[in-house]
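The chain that follows stands alone, in the form predicted alone, written as structure tokens.
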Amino acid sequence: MSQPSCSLRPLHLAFALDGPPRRGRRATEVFDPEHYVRLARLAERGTLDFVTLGDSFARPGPDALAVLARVAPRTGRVGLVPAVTTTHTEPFHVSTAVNTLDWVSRGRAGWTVEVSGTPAEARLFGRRDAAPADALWREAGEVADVAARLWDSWEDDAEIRDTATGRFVDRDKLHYVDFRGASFSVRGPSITPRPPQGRPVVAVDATARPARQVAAAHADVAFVRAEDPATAAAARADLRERARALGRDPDRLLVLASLPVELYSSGDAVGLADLLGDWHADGAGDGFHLRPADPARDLALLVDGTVPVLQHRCLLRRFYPGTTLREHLGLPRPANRYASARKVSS
């Protein structure tokens, strides 16, 4: 079989490690860290860009960020993107935790910004009511903003470890954030050095309108749940236009169509490759985030059935181009805002 010339722009591919709740799923599987290690390694064999793991205060299961911190040293390339809610958590702690995942994974961390909008979650923290979605996402945008500022609060070369003088850091390269939002304030600086990626990848499910402006302002990756390529393409165009209006380069916001998948055979896996190729040709997005019915079964069929077909059609790369998640996604490492300001003023 002749090998086609690969002139097409490859699509990005991400996979959710958590499936929808269903009767019969073994509790030992949900709570077993080796289950997630096996899945992440399988995704890595398929050269997928990253895996996601959902989380909320209202569902049983382990903390997504902690699980992927466990997965990080057992994998070497695949990106790791847990959901972290911003509603009942401290922004400083969120920033530090995601930063730590980036260090543990050596530059493969991301973060899906989530909000907690149910009364049950509010009651867990002694609050009577959940705030409206608009207010929750406004706060989420502020948390994403301050997290990026905290990651920048150490310049890349702030840590000097000068044993001769006994100096660990260059204090002139640590910066106070002094952020004051509508519901919280943060001074900083961070207690951890700048992450390997400069700023870990920020992802937002931008399907709902209240989340869309946050995605346009702060996200590197936006997920859009759509039932047809035209709807996904329209959402992508809307997000790019919003990003442009905010002064961002829209090419630095990747939009992935988020699709449910359920595969039972190799035939289904080839059919999925056909569907992804058709959606990609129709401009549905920069790639796909797949949400499986059964993560173990569907990921195995995806990696051994769908991925080879996509690679043969030049729609998916055959190897990782670098070591960090930003390199997988073709996104540049952000410059440190304080170092940049110093250069301008000097």
Second form
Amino acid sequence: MSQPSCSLRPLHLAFALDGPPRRGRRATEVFDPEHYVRLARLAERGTLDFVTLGDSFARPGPDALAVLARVAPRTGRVGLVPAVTTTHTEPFHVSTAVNTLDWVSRGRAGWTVEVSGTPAEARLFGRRDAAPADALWREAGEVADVAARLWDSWEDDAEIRDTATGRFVDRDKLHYVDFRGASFSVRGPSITPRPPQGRPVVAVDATARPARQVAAAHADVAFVRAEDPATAAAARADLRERARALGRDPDRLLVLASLPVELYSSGDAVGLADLLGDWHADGAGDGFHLRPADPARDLALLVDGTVPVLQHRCLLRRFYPGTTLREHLGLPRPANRYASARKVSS
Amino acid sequence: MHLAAHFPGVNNTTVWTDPRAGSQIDFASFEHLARTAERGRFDFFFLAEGLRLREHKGRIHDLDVLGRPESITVLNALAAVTDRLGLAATVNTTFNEPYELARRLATLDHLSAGRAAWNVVTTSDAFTGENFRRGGYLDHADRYTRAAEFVATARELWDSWTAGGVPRPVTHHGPHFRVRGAFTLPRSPQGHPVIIQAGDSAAGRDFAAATADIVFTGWGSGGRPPGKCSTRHSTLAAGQEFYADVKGRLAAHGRTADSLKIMPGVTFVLGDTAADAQERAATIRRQQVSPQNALLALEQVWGVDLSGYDPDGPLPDIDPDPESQLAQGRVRLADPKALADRWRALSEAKGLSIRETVIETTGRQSFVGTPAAVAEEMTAYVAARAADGFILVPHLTPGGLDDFVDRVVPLLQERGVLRTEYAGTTLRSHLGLPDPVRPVGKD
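Here we have the form predicted alone; I need the corresponding form predicted in complex with its partner chain.
What follows is the entire complex, opening with the chain shown before.
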């Protein structure tokens, strides 16, 4: 069979490994690492850009970042993007954990920034009361900001191992971040050297208004939950405009339409390919984040049914062009802010 | 005999100048050491913690290995490439919250099918606190009360689901923590992750006797002041004293002597002959104590800038500054003047240079000899009740355990003191520890 030559810019495809809570789902599955390994490998077979795993301190189930760290050595290419909340955690710990996920996955880590808004979550910590979404997202933006500064706090070539002078690092290439936010401060530098991707990919669900400015300012990937392509396209335009206003290149912020999916047959899978193609043609986004009703069933049908159709239509690549998540997404490795600052001043 | 492997991390015993020294941060290094430890049928793999880069003279300390990943994340990844090896993370109770850490540790226990361990440490260090919301407000006396309440709260959460898999809300109101709500994970495969504790003060020993499954001690006594010379004999005696003291405290907490394992951190140097091993040990000591590191060690005692001194020359005749803040992120010596006097006396008596004095007085090598001699000596320490086993601290990353596993482990197995196969799957089963009792009324 002849392959059409592809000149279109392919869409990006991400898949949530967690489905909505439902009756009959085996509780043990949620704690079985092999369940997640099977799904992530399946996603990798479909050359999906990345998989996501949600989290909250009140949701039954394990720590999402830990699950994807457990999956990392058993997969080779697919991006791994857990949710990590910022409200009751230490920003320094969040920064090193996400950084370490990038080290153990050799450059495939991302982070969906989330907040904890409920009184139930606040009571589990007993340190602060529940706060309005606006305040929580302002803080989340600060946490994303300081995390990125900590990732940059080691320049890439800081480790020198200079036996002549006995120096393991060049300390001029390590930087205090001296971050002062409204509710926390961090001195720095990080204890963990700069991760393989420079900075892991930052994702934000920008559907709700309070999250949108954080996405525009700090995200590499924004998710937008929408019922129709026009709504998704409008949200994308809004996010790009906000990013531009903040001095960012809007092409460095990918906006994925986040859709619930439920596939019962291979016919549904082909139908999904048609739908994604239509949304894409209508400018709904740079790709899709699919939220399944049943992850195992829906992902199998997606990979075996939807993906080949999208590939045939030149809407999805057939192989991973690189090894890191940034490479899958076509995002450049960020320059280190401290290294460039030094270059300018010297 | 119980054995564990310490990842050679941020300290001045890790030799990074050796041509065989690899990355301290690439996952491949962690995987190599963990797989080697599992090949040697070790009980567990151990990661230390540091939450702020050390400083010296107001600048980041640049002579030793620094930079490490976040422990629990690395251990979750290692759970994918090992089957039986226990996975121990050092995590501070001062700059964490019980609910979050209990959840992360329970997750590790679930995802590793029962191989998680937690080395409970504390700090009162405001210097480290500058990286955290918490800051550095805790005074020394609060360290153990917060740690004890932290561990107790974690246990309430770990115990909170019924045997039938129903979550029961926890209500904890203590002086340090208020936690109310349901834990999100069922009881983990080990019931509770294994608890490790270090610390040599009376409060530390009591805390360990009350709560720990393993005590991680310094070599010999569990925390000799650095620089104190000791012969092998006194090290054995000091180990026996510590062992008897800590085990003797268990009964007061209703525990048996077998319920707590005492494992000193030790180093080793192997050679084909005794002389060969001694020569290697001397070479390693010179690698660990570079000229720059010798001056640094001196500055940490004296508390003043000594960069003008020649490391191959005599010790300074000035006295240490008792109020020095020269080094940050290190434990301050109790009596720098006394130590400086001892070092000067030794240097004059033996005609040692600064570097030679530091090499002589900061010896860290525990077992030096042929594989047969090392196997015999380790066995003797366990037989004499100076230890239940050892946490081996190699000086090379990541291959520092290869020789030990290839050459010493088979001899220990021949002697019948080390397992040839894992009997169970969980770390508790390796250690011969019972599953924690589920509190009455929870079922």
